[in-house]
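Next up: a single chain in structure tokens, the form predicted on its own.
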Amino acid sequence: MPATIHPRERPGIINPIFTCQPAGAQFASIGIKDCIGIVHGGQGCVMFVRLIFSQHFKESFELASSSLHEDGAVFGALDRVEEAVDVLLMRYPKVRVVPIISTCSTEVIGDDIDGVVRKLNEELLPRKYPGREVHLVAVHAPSFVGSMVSGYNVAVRDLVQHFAGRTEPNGRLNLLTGWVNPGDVTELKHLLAEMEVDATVLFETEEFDSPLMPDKSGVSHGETTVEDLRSLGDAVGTVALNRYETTLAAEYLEQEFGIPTVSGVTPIGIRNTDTFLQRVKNLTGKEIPRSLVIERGRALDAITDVAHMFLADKRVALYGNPDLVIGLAEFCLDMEMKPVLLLLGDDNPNYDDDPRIRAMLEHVDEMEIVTNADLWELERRITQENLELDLIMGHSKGRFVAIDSQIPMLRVGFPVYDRAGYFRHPVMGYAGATWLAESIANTLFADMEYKGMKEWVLNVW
């Protein structure tokens, strides 16, 4: 089957592989320090995407609920914003930034959270909190378009436009993570320091991964400072790691403060960790230094253990968001594996444009990607179509699929709630690409004495 790209061709998901985009935009007000969300919708629109972060991170973030019923979907229910942000101001004192989400319910009514935006800094906020510092930013994400990834491309944006400002350069390095785990961050951090780059991340959210005091704190947060976002306008120049998450941001930077950019970089795997570098070093002039030089030399004497002997030809499925997947690939067919189906999960009409993605259809011979996909789409190619795989790379969601289908399953991405830790493990840089190919050995290799396939073979590597 020659290489392409398309839509889904049915009516109908089964099993989405994302949720909506106010779990994007919650996702973003989380990673800042003294802020909290209000989601103006139902109460199901917080419950369960919280309920997705504590499952993913196994920890408890606060996110708000502006509680909307029926009497505020048939007349309309600002009132319920007003009331939501007085509460939380008056609960909470070191909230500083409030982000009010809208979701499909209220933007189908028409509520101008814009316009209570507005009316609370007139009239609530001088009134009752003179003096303190709170930040309200409307981000509007229906869930009726676009998808998780969508949505927390355009809180990004919008939290960078309500904030940033130009004073003096400072010497810093915007650098846009994306949707990205605790473990990324400190990867990426690491590789900065090592090229002694002073870096705004945005956002910082190491402290997911947070620690059980003595004091029984028990609520992660990012520490992605309102300091750190009135900044991004000083700043060398700017990296945004993931194209589909970050770049509206990044454009915006650009635009406003002729900041210069380099969008799409996501650094998955040896050849993209390289670029990520030498973009960093060109727009801040600093030097690789040899320690990263060193363990970029680990990472391929890792890759080096397991890619020919284990891992050559070996077919694989991936699905998730967008840039994962499509850095997961150029990671698989930079390893000599076989990635001949990707499934990305909305229907966003650029993937066509994508330049990793017409480069990698231009080099392989055998590779499907389905856009606006479910999980369905993999399973029916498997059941029906008799897809063969030897691996299949995403998160919990699909692992029925690769239960009942008796295919090993490596996961990574968002969420991962069925295996401990992995939130930990970076994808990214040197160490993730290590990370990477060691797991997609080990996991091939509990499948081979599994199922009683060659395992003699790993008694005389």
Partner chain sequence: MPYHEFECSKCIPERLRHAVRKTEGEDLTSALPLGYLNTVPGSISERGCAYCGAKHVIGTPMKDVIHLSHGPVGCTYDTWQTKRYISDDGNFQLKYTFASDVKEAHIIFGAEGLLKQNILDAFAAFPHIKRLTVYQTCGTALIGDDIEAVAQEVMDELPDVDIFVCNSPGFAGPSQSGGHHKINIAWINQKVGTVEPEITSDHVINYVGEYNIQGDQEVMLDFFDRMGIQVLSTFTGNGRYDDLRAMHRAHLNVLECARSAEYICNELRVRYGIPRLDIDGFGFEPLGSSLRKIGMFFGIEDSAEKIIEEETARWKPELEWYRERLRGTRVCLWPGGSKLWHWANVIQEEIGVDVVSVYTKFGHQGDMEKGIARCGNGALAIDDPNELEGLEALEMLRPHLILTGKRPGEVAKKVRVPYLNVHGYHNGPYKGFEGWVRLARDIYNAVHSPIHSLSALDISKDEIPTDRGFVTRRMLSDRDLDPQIANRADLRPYSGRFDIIPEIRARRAERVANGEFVSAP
Given for the second form:
Amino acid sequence: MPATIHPRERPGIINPIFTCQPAGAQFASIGIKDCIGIVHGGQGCVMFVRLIFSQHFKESFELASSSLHEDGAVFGALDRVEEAVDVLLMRYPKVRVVPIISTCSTEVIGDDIDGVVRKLNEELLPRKYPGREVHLVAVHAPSFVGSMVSGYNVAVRDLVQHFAGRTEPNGRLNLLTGWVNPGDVTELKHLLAEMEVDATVLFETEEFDSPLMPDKSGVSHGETTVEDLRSLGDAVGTVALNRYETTLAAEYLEQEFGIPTVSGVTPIGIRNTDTFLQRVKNLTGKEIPRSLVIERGRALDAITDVAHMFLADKRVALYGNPDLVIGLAEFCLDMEMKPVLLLLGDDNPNYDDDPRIRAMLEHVDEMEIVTNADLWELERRITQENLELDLIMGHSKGRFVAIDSQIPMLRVGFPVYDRAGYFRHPVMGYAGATWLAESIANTLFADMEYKGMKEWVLNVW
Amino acid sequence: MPYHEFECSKCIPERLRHAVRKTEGEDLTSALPLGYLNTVPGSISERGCAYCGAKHVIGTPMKDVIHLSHGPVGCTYDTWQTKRYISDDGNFQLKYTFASDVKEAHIIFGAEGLLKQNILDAFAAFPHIKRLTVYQTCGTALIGDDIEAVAQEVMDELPDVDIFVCNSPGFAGPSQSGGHHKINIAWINQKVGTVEPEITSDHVINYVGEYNIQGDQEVMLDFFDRMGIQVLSTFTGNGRYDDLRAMHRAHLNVLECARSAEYICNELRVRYGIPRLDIDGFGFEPLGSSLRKIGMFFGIEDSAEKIIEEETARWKPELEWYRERLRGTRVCLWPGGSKLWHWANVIQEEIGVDVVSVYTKFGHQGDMEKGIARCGNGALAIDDPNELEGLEALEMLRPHLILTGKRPGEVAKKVRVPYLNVHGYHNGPYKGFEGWVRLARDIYNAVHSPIHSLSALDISKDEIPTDRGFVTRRMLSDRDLDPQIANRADLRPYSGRFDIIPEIRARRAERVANGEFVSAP
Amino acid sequence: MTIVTQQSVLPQHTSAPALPVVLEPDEVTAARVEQLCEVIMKKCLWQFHSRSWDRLRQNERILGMTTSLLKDEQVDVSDPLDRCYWVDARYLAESYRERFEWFHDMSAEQIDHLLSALTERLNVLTVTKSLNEELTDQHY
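Alt. form predicted together with the partner chain, vs. the form predicted on its own above:
Time for the whole complex; same chain goes first.
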């Protein structure tokens, strides 16, 4: 059976894999220090996104709403954006960055958020907040276009566009991570540090995992500063990790400042991490040190321990953000597994152009790729078309497919709310490769024991 | 007027009249905050939208219904799997959610054709489900799709299906409460009176404003079984669509969450003459009185007395065990709406804690009237609290525990205040006699957590105690307790199981098998 | 803050001797009204229906029946709506008798007087001087 790619055939969605653009813009917003985004729309567009962030991270993040009510929906609600900015600035004196994120309702009624930003810059800010540095950044995120993935992409571009400038070359590398976990950021920064590469990271999200402190000072927020954002134009190069999440910003930096750019690398698995390091080496001229040879060797050792005996030929379904799914599929292939179903969670008609997908279509025997997918594509194949699976990998929204069909599942991606602490573990880099391989194996082991399926094998492993 | 002014909100004077501290000599004519007004933009309020109030809170607990949101995917995704309203037949309502997936072209050219195809596809995907609700969202409200016409067209084509249309876009009102109202009225206008039920008892009720969070409704059905009361419908937890079309045949509406469901009870009273009895399903005395009142109404008070006697004998010693150990515990009762008044008094009387503050995210002034009436003097009442006010209140009130939702709970954690989830519950159900003990147990576990007791220690500055490798909850809770009370042999901690719902379902199934009366099939 | 109970904050008149006059002095009535009101506020929900007209009717019907029950009079409960009022009234009357021994010594006139003062007070708290701005909303 040859590999195929096609979009979801039904017009509607049964059990969505992804949410809409404003959520992506909000995820970008929380990565910046002293930044609180205002979502221009109904309150649910913020309240539920904050809830899903807090479900995933077990932390709370600050995001505001313009609180669109009935009158605003009829007569326009830009006055509520003006009020929201003022109220936010009055009460949060540290705030320097305020992305103003539109939604479906305010795009439909045609509220001009660019115009209101201009107006506020000309009137409110100089009048009431003279001397205070405040950046209002309009982000158009209509919910009826794209997905949270494209919303993130658009928001990162708009933020970069607003801030990036050119002063003196700073020798640093721009690292646009895409929608990843704090654990990934830690691992990526570690790899770069080993290579002695200074990087500006969009976004510094390690502080999302904030501590419970005796002095009550712990707060979850991003750490990428206005200064970091400004310096993006001075970099020696840009590495944009996730094709569908960071390309717009990377292209902007390349076109505007002529910064050499490597786009579309997703360093999941050994091979993709190798590629990432090679690209970094090319851009910076820095050598890959022996310490990383050792780390890589440790990861290879760990994967070797499980791959041939336990992972080989295991049939896997993957769903989630497209770059994550593609990266995981590639790594699964390296680990002798069979990723037979890939559900790409983003409304995007251009996957055919992705060289990674083209390579899989050319070389993989059995693989179905569904674009703009929902979870019904997975469930229907299992329950009605007898798709045999040994493992599902995806986020928590698909948990009942796995539970009801009794297929073991490893939680990856966003959101993961039904397992503790997964945001802390990387899937990227050598550490991520190790975590993935071992977690896949452990997930299969637990299933063997639960179902009484060759569980005695593990007696002597 | 005893308004409380938050430092953080001095710059938004319209917030002043939203917080009140009722003290000695004050009553409801002098102490009541404003409520249910438009939110101050940019204040970081906790409120949701009218769409979620309709779809997510009230619509979706109906268990045999395809819940389809007509709009872009986000509203559907965001409100999916964030609640714990279970059902007794497989949790279809938790597992499946549907979005018509409106895109840019539909916004321009209309999405009615798309909606129709969606409905047909959804019925085709789940041929055993014959009922469907369409929820309007902001986008489709603004483009003006005629959802009713599409629904009628499908019903004409597929005679065995029925479709309910709920027009409650996110912007329809200051909070989710607007959606509660809209779906109540839409349901009675469109659906009540369109099915004639089979009546199996002389005592017939609708159980209204009950959402089966972690099984609350099933706990109550077990009582109604034992009282011989037919529960014609539950609005809406674990409820069936067609049962709810027959609400007009009940003799009595038993109303639990008046915040979200008084509207339909009021209309049932006006249109069909069905009386409305407001009850409290939480706490031994209020629940007992509620069962007794329902019994009185039907002249079967003995059946209620029997339940109260049995359940009290079984569970009171466990409740008391906790009450003795929770006296003086300062709690902020910060729920969404109705629990602020359901719990404000009884949690003090029966669990022993002191309620130092109440708030409501989406309640109206009527909820605050009930809450303030039931609080003790001095409690701070806050309407539509925002993030900074919540933190300021925690700093000022120094509670030992906050009873609130998931995300505000994470905020409280950082200022070293443990939280219990009172929307979805930690380890519910909390209704019923055993359920109330489960709440007391959860409060005890949170307040007397040995790990929490470590959180104030600054190992860089403080002298670190090195004399022990562990502390138990008992060591903390009994430290200052009179030994005579601590050692009372007639009291014991909670003895029930992790999941009590299977026992209840087994009991009810046994009644069915034995041909005994059950309140609802 | 401590737990507020009837005993701790409200004056008790359990041992008050029977008075020679038919009605209690105003201050006794006022104190008792507060006690009775407190029970309603802490234990009942019926007084907080959402509209003024509804509250007035609830207060009048339920407290009217409570008065009758306290006077050991028959109440007509043939109509279901009345039966529902009666249920709340019975709960209240029984709570009052249980909590306040002085009820046992009261004459019918005294009960009428006290409960009508209570009704008046409750109407003030929940309707006429209520700060609830939704009470006159035309929608139900």
